[in-house]
Amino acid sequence: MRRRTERLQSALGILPIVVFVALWEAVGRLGLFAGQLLFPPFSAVMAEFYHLTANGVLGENFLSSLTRVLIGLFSGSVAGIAVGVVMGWKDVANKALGPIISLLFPIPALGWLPLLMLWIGINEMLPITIIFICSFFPVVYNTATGIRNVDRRFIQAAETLGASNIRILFRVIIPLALPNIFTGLRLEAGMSWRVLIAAEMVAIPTGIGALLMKAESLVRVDIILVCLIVLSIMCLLFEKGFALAERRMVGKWSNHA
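Kindly present the structure of this chain alone in the form predicted in complex with a further copy of the same chain.
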């Protein structure tokens, strides 16, 4: 009895999406809005999705975007965590680097693009560097905050128990800062995709962003929509992925501490 009600409710839950898709299909087919060329029906978009996948265009562009995000995000995060740990741990480092970082932090990652186009030139390093910058600053900030917010009591307890400073850093401080570090990573996971497509739209000839601009110039709304679907799925996946990793690594003890 209860099961059935639940099933019925979850069926009702996707009803709005079904209606949405049906409306899309209808408006597209009837050419009610902007004409069928500018507003292709859902089925046409799906067909194009299949077509782009089959001929490898989507896969190729997707892979180059994915590679850039992975390399940029990974290197930016590692560097960010390292600098953040040092800043959080050593007050001198914080005093020296803190003001400069809070000066550079608010510059929109994309604002660096024209500068980097001139400094680096238009090549694979460009999008990777942009993503590096986009992930580096928030991760530094969150890591340093996390490290600094570790309760001094835990450090003192470890000291009286005889632990060396290095042991305290790796066994106490960093583990306890993980929830904060993950906050930074989770934020950047989705953001890096957003910044990447912007960079690809402006300056890079390959990747999902470039495909979007190419589709625009060819007036192929169906391809644009396929790209958007892929993008929103990747943004979601990356954010959920980090959330999952966080739950795995700190879920057992965090949020209760």
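Rather than the form predicted in complex with a further copy of the same chain that you just supplied, could I have the structure of the form predicted alone?
For this one, just the chain is written down, with no partner chains and no other molecules.
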């Protein structure tokens, strides 16, 4: 009975997607919206997806974008967690760095693009730096907030048992702050792709964003839609990946606790 219920729920979850694809195909085939040139059916988009994959164009541009996202997101997240831990753990660091973080955090990552183009130039470091900025500030904020919100009773209990400050930090405070830390990571996992695409569209000759702009100049709506599908899938996979990592890490620590 339980398996049947799970299968029914899975089917109901897929049903809206099936309906959406069917409507897309019908509208495209019938030319009800701007004709097939400007609104190709789903089957035509999938055919172009296969063609771009077979000739290596999509794979080459995708790997360029993926590499930039992984480097920028990893470095920004690691730096953000490190700074956030220090700010949350030490009041002096929070008072010194807090105003700076609060001042810079509201600036959109793409707002740095014109300045970085002058400082760094148009090269591989430009999109990586944009993603670093996009990841760094939210992760710092969520990490510091999570550590400061840890119940002091847990810390006092660890101190009573004779645990050192370092042991308390890594065995008590950081594990309890993991939900907040992963909230920042999960939010920025998808945002990093959005920021990257925008940066590539403006200044970088390779990547999914650059492919989008080339397709626009050639009026190839099917290629544009292929790129958007890839973007949506990667945003979803990155967000779900961090959500899965959060469940496993938080659950593992809870079991040990």
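By rigid core we mean the largest C-alpha set that fits within 1.5 Å across both forms. Owing to the predicted nature of the structure, the values given are computational and were not obtained by experimental measurement. Residue numbers count along the first chain shown, from 1.
Once the rigid core is overlaid between these two forms, E25 counts among the residues whose Cα shifts by 2 Å or more.
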